[in-house]
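Just the one chain here, laid out as structure tokens, in the form predicted alone.
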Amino acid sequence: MSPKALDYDSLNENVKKVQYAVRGELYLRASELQKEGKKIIFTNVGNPHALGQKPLTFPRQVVALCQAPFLLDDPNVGLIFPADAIARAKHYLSLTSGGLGAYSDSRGLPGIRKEVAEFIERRDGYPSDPELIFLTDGASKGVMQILNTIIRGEGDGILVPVPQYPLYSATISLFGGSLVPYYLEETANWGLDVNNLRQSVAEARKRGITVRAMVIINPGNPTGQCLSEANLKEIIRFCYLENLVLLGDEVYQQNIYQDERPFISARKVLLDMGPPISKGVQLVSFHTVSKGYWGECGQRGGYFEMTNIPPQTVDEIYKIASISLSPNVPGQIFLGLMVNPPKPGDISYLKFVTESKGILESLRRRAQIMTDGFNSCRNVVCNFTEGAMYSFPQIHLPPKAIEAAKKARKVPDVFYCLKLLEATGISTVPGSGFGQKEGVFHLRTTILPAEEDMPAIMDSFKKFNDEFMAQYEDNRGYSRM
């Protein structure tokens, strides 16, 4: 009998090529151990609420009222909900064609796209057109939509930073394109060298690949660095000269833990540069409610904004968005609340500011605790997390550990992370899942566990690491970087 269409051997080869380490072997093993009763600390994914972060009160109040609009007719509603939350819920319901259960425009509700445009103008100092903003089910859906539009086949390449968030490698594989890596320099705090970019493009072209776009992740995931204005100018100039679309993954723009390099959007830098570059570089920027001090991952709210994209192309992107009919409406409302939060003088303003500042200040302390903790460990070195939600320490694995990994038929950092998981319950992601230089090994962990739990987690890691190194080192020890 001939194979059926959904037998494994008959599947689309691009599906089989996809790898996504964040939910890969380590995560699956952690889930098994959890079923067996072991306490697991899931630091493998940036999922703040799953690790105890409390939701912000005001947006939840507004969405609760939108989900149950009959509460607005209750004469006692003002005893439970503040007046500004009630007013905002009525505002968002008025934007819909039938409440949260009705489809919206495939680009998202026009009124919320207008709020996003106003947010972008306040942030960058330049007007934004709501017609060039599409709301999406999280930023990931937007990234996939744009990459699907750009990639025509395996001859099309996308420049992606390495280490990279595996959304990019997975999506490029799924759509049959080619990932063109450019390596970030760990010893320069994960800085970007434009000469490295030129070399990556030249090598890709030698292999017959047409490089069509470049991805930046700012602040970085998994590396946590913030791009400077000077670096962004170099990148934009490079895209102009090489005729590349720039894809700006800016989902961690609220997550900044130092004062030297504040977040600056690629769009602002592009428009500051003036013609011909400001008119010549095509840019798509992404943002979400999943990160920052919101952490509303499960709500799936995001957007992308297009700059210098021709109207006919925008129409094609709209056509493809229409296949899915509508991004989820509650996620759109969360997005509206993110870009248009309570203002000074509003009843909920002080509480909102207290909650959001408390989360960011705690994340800043946790970033320092984790960096210091890793750097106190034998054969581990870690750059400070300037932004985003992750630490990405380098683990100097002794030769005996690498040999043991080979015997176990494991990649060395997967071997280390599995041992860490079994010993401590800490679920991380091996650096090989993000890409790294040959012979160099890392792991990624979020900085999201509760602040009061962080010292015990780092003590547990240190104890494991010391025992692991003692087991596999020779008596001379093993040098740090």
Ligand SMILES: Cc1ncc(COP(=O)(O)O)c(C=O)c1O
Second form
There are 2 protein chains.
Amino acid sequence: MSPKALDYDSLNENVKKVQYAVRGELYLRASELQKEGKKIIFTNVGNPHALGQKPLTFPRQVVALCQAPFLLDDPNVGLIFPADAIARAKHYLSLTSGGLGAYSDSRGLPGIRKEVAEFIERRDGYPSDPELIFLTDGASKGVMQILNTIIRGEGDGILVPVPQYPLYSATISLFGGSLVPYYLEETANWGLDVNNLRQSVAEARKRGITVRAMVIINPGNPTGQCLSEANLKEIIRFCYLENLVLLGDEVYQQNIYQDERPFISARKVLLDMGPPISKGVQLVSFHTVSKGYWGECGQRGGYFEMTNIPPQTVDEIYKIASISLSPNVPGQIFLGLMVNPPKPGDISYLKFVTESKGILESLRRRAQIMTDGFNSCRNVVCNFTEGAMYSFPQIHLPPKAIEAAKKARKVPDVFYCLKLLEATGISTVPGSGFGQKEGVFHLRTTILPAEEDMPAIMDSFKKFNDEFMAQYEDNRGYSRM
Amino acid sequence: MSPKALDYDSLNENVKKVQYAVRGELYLRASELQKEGKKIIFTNVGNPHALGQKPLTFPRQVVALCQAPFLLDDPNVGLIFPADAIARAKHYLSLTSGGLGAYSDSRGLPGIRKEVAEFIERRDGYPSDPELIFLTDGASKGVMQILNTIIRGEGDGILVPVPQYPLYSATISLFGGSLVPYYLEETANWGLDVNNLRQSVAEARKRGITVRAMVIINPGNPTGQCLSEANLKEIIRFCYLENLVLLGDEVYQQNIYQDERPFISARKVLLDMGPPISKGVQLVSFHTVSKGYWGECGQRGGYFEMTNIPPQTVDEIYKIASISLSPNVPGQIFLGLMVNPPKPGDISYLKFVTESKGILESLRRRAQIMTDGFNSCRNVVCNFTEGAMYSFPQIHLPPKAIEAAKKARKVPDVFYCLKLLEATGISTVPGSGFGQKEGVFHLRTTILPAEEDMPAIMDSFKKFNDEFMAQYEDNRGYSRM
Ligand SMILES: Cc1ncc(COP(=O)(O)O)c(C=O)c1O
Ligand SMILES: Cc1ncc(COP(=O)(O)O)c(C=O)c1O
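Show the same protein again, this time as the form predicted together with the ligand rather than the form predicted alone.
Following is the full complex, with the preceding chain placed first.
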């Protein structure tokens, strides 16, 4: 009998081509080890609550009440919920038509899109139009929708930073487009050099590819850098000249761990530049409730905002969003709460600020502990995590280690990360999952383990690494240290 | 300057080709009228809570507590939550790693996939493997994932019932495949004739299309029929002989309004048939929390279960699910509650049964009121809604009405539905949105308006329809009635 449609050999080739490392070999091995009873420290995904971060109280109270609207009439409700949470739940329920159990408009609830627009206006100083904001089940779904709209086939190229977050490479493969890499400069703190961009575009053109869009991740994943205003200006000018849609992945905009380069949105820089550029560059910006001090990954709330996108295209994107009916409504409420948190004077304000500041300040300290820890290890160098949630140390693997990896039929960084996992339970992602230059090896870890566990984790890493290096370096090299 | 990537002219052609009627012209006009202050009865989407259906209390209590786990330690929690809801919340939280705020495995929480497998086993009498069950953000997302995996290009055909739910036509267009229609027989209560299937496949082959999969919607949307066991056997044998993947959309399995044809799953029938067929047909079955007596559409909870799908393919589907990280976790909990509702003896059992039975019995009465109402109207004939949530009357449009529609540059059924909307506020979907035979016209409405409003709605429909017919029929025709 001929092969069936869901036999491996007859699947959509684009599906097969997709590579996805964040939950790849390392993750699977870690899950196995966990089943066997080993204690695993999952630092492979930016998933704060899985590593013990507590949810913020106020938003959870509001969403709990929205889920149980019958409580709003319960005379005892005031015993366990503060009045401002009750009021806010009533507010959000009034924005739905039928509560959390009803499909919303496929773009999301109009009232929440309005709150998002107001947040953007406060942040950037320019008005934002709710009709150009679509709510999504996390930022991932938004990125996928937009790339699906742009990519027509192999001839369409998307500029993606390398190292990059694999959502982009995977989605581009899935929709049959071509990834055009541009390299971030590790020696320049993972900065973006516009000359690299030009070169990447020129090379892609030689291969017959039309570069149509450019992705920036700011703050960066896995690299942790924050783009400066000057750098953003260069990028936008480049998009203008090269006629590229700019996709601004700004999911880490609240995760900033230094004061020199505060977050500044691509949209603000674009609009600051004035015409013709401010009217000439098509921009889609992404945000989420999964990151920041929220970390509400499992709720799947996000949005994208479109700037300079023609109405007919917005209609097309709306039509495609309609196929899956509606983003999840509780996630929309979380998004509303994120863009409109408690204000000074609200009953819950102090608690909210204490909780959220506590998380951010601890993340800042953890970023430092981790960077310092890695830099104290033999053959490891690591840029400081300026923002986001990751540390991305470079590991200089000695030739013998690379040989051993070859023998074991593993990519060298996978080999290293697997050994690390088996020895310490620390589950990281090999740098090759994010793309890197030839012959250079990294790993990515989140900075999310609990602060009190951090020193022990870094000690255990150092012990493993230094032993690994001792084993694979020739003796001369080792004794010289 | 050359067109930009997000200008309409340069979008992905597959995106532009997608047609999606459920939220099409009628819905947009209805939204406009609503803004102008007109009272609109939205019967265009199967969205029960939007039409006043109350959520079931117990599941909402459980999910509210999962959202606010800090309440579990509150000494007052017992004042507003019953003990079994508290226990169940603790149970589900123990299945997560980090509560609702943590990404789950991309296939969903293992513990809930196990509960789904147990439900399927109880329902069908055959064991089910949790590893072959993936949780999704509503059934729509699952259908899209599977079609994306199957469709390689225009040469791949998917058999879809006509009239059909436009999720299928839209998704097939989006992924660049070919829809191969098979017609349901209105005169045979929307039954499925296998001869029609054979003919459809033969015609598709003549056009060079490889038919790879077949969709059944049971109970049907928009047509409301329930497939008999004999009919399901014929379909499965057909899939076996023609080497087709069977996609069983069974989201309405709890919505049954007659006793002759209870719901029977495609999987049970398949496994009952024994080898070689039971081992030879690849089947994917879909379910959701959006329908039944739950109607929790906004929560976006669903699953698909795979039968006879090779492990390598399951891995590929897992990889693609990983790109968007995780289905929303609260929706997963709703799904757990749906497959594992309160049991006799539980504190909340009686209330749960009273609420859920009340909803189903009322839907059954409403199905009858609606069918009878349509059949009492001039030039309208309507099959009884055996299951699902829709009524799909045929409207015999007089030639003059068709002419008037042409003049107004509208498809005739769109013309009729727009007039109905303007006159009565009833927002339906024209039959052409679901596909229908040449020259035959329908509309689809849900049976979801509140039971007490039903008589008035049907009166208002009848008044509009009979006046419409009087206006467009020639006098002889009218006086003869
Ligand atoms: C750079 C980047 N973009 C997007 C996402 C997607 O986040 P979500 O889909 O949870 O909003 C992530 C998640 O880790 C990310 O790191
Ligand atoms: C036949 C059918 N399948 C699937 C769905 C999708 O439902 P959901 O994505 O809400 O689970 C619907 C919704 O109306 C439907 O009618």
